[in-house]
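In the block that follows, a single chain appears as structure tokens, in the form predicted alone.
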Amino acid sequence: MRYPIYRPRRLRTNENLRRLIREINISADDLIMPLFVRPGKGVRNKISSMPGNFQLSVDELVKEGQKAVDLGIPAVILFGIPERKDAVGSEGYKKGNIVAKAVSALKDKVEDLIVITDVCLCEYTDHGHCGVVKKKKGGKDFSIDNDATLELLARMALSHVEAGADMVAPSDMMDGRIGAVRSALDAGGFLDTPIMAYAAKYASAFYGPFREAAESPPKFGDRRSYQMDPPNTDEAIREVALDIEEGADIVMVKPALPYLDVIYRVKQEFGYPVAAYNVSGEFSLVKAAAERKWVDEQKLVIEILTSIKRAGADMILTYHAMEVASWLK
């Protein structure tokens, strides 16, 4: 018997039914929101490259996060700038940090968020590197010690999760790390905090923005010695396995949009909950061009989304989320 060829236009001429026949929708629930938290108070420091995200205070972060919570984004992760920065990025993991003080407000007056907290140094130390440097001869070749910085960021993790962190993201992309954390977090009694790893971070040009709002640019060298090479997918297959083995609930691909074939061999081959993270840079791309009226700043945001969640992405990070959010509101 032959199949006649499925044509669908009919069902096409007009919104409602082709809402009906839809293979890929998106809601508030995909959404996770990034937020920058910096000490004081009534702080709300707009971020240049970035429109409509702010460095806030804590009391500042809390009305954000009720304001996700209204529109029905399930959760947020938060960034960290401190005080004061040194070489080994002591402020992130110090007993009081800025961090754990969000959390804890977030968690006292915020019902119902999800509050998830990046894991890396580069905010915290003055060098702007994920971890702990080492000088070679003459002072300008350097290298990270790995194992050192596990042990920091293991701290950092367990200061956020006794805040009343609801879940960990490791983004410094040090060999081991995901182990390192889930074995502090072991030992001081939360097994069953997950954690969602940063797994195929590459070494991108998009993270621009993300380092002004931050405060987090390298004062020398680049990251490429320890972020991925972004020509390479099945290096990212491997980074992902390992990531899981160690112990991650969550895997990330970061950035979302230039590697949605990743995005895409990563569920497949594992089939584990992915993350994909809309980074500054492709968020500060659409808000330029929508400013000169070149694109529907609507209509581009919900089809890039779309795609990233097509490819295979279970939740998205993304500084849209506010925005979309209120529109399919």
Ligand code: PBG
Given for the second form:
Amino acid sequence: MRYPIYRPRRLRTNENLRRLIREINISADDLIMPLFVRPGKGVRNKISSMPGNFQLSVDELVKEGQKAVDLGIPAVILFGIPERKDAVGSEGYKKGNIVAKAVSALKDKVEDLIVITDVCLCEYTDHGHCGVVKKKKGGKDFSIDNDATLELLARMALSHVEAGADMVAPSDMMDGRIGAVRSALDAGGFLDTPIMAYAAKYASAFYGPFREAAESPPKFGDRRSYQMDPPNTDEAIREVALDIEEGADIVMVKPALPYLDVIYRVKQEFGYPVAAYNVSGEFSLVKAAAERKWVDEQKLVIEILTSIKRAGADMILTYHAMEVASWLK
Ligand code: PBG
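Could you please show the structure of the form predicted together with this ligand, as a counterpart to the form predicted alone just displayed?
Everything in the complex follows now, all chains and molecules, and the chain you saw is the first one.
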């Protein structure tokens, strides 16, 4: 197609003109802040690979939640770090588990904040896998017991929602988990509680810093039997379709920046609300370069978030959320 002549330069020379033309704006409205909660009081453990992020006890978490609200951030997502880990991650779904406690405190003390909870076994299992492990005799060989895991995930999700969680986000990538969680919530009377599904989650090297933060690196093997292979996008479409069929209300692509094409396809194909997780490794790369003054952090972060939104994401989970919201104020 031949385009009629237009004079873009004129529209770029002036900031007010640029504002009028701009197709995408990043605002605090787009952001979800991930927070880590652990037992104790007055605890604020620095996460060394993720500057500015902490493992927080519930009392400290409440302060962060309030800060998020003050900055205009609509939602936080919680990750729990338990006192003890075991083979089946019992601390993740027992009565009064750490995330349930955190949720009640936030709902009780912070007004106007959506509390989402991550639902997965890996922070609670001693082997660090996202599901129950069936070890094959002798050797390192192992497999994940998908169906035994579903029941535990459903219990975990229900425990969070009973404590007041506004939404749950299963991140384990077991088959059938959205259906299992949906049925458990419905049976518990929580028919209106939405599910954000980590639908297309890749087996990524970008999760490294998170695993320090959540103390959850797998003790053997890796997560490639349940997380997706990075080269595949048709498979992402199938994963998203399944999750939607099982009852997902929001679908997530994770990581974000290396998978913009996936975000784009998912948005085009389904027209569902799409979340993108700008994961720990993406965050830490930027921080490390910024500390060396190799990049302009603010410009870089806004450009990254803009690219994610331009690809089709409606919301972005990012460890930069609080900083970005304060820059935009
Ligand atoms: C748990 C989970 C992970 C992340 C979110 N939920 C880790 C993993 O799958 O290894 C990663 C988030 C990040 O890197 O920021 N299953």
